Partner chain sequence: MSIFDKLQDIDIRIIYLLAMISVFYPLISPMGLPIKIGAQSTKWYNYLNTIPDGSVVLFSPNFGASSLSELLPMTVATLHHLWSKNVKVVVVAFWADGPIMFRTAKGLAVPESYGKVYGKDYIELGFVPNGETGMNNLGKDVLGTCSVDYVNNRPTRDYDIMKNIKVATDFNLVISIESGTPGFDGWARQWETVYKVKFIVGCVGVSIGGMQPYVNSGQIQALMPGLSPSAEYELLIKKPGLGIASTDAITMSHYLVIAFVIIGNVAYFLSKLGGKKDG
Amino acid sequence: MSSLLKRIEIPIFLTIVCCLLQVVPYYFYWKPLDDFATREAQWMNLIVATATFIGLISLVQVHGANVQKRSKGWYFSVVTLVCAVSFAIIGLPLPEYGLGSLSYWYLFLYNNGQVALSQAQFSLLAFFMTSGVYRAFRARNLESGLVLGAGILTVCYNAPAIVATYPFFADIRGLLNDIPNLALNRAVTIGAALGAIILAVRTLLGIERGYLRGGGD
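Show me the one chain in the form predicted alone?
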């Protein structure tokens, strides 16, 4: 029995069935099938919640081992554990005990902890972006020269003082956004959509097995 449950055909079959149950109701309406697809979506939410809980257990195991072994930077693991456990407990849906995602302490920790840390992290990205722009905007050939020119124009029409002094930069902004930028975005969107369709077809046919034991047969 255990060898049967380990066969790779079982998860492939379940993947194909679950995908078809979500795709077919978009094209053919049949109330029992539509109801079952809705129920399946609810099951997916339950699986995601369970996976999140398992992720918390894994996080506690990994960082708990770091603290126990006094590994390098183990004090950061202590902070991670305290924050994770605190959010997990305070976020429990028990409003009668002052807990939940809308409780005072949860919002306090989120707004004064998570939001502040996120802003600090994004503020550091400005320095990395500046370094990347400096390396990318070297006019070594025609292509990099065009990128440099577009970057300079972008900076100019995003600066209020420059636009107020030279109003024609607003027209340049519209020209760049409506023609080359829009065309490039459409090309990227079409390419991404085609890639998603190909990946879905490969998954439905059982060809794509990257989600199964590292893609092995």
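Numbering follows the first chain given and starts at 1. So that the term is clear: the rigid core is the largest set of C-alpha atoms that superpose within 1.5 Å between two forms. This structure is a prediction, so every number in the text was calculated from the model and none was measured. Compared with the form predicted together with the partner chain:
- Residue displacement note: Tyr166 has its CA displaced by under 2 Å between the two forms (rigid core superposed).
Next block: the form predicted together with the partner chain, after the form predicted alone:
Left out here are the partners and the other molecules; the chain alone remains.
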């Protein structure tokens, strides 16, 4: 029995069926099938949401072991575990018991913890950006000169005081936006679509290994 369940053909078959279920009614419409496909897509979202505890399990495996072994910096692991478990409990969707996303403590932790941290982390980009610009923007040859030129002209346009004094930056930026930027975005988008289609072919034929068989056979 278990050797039968283990067969790789089962997941490949599931992949193909689910894929065709989404694609076919899009081109060949048949209402019951289309409704079923819509339902299946929602159903799949439930399956994805069920995986949520994998994160916690992995976290406990890594940080629990840290704490147990008292390895270097284990106290940080304690902090992580306590925060994870307490926020998960406070956020349980049980408003009947004063828990959930509209409860006082959830909003307290959300606004002062989650919001502060994610904004702070995101805003660090400004610094990385500045040092990146300073180090990488060198006109070493024609190509890097083009990156530099386009980049610096755009920066000039984006500075309110500069463009207020020298309005022609707006025109230059318009050209950059409408010509090379448009062309690049369009071409890369088309190419990425082709890549995704071919990847689908490989997956449907069962020759794409990465995701399904641990890269082996």
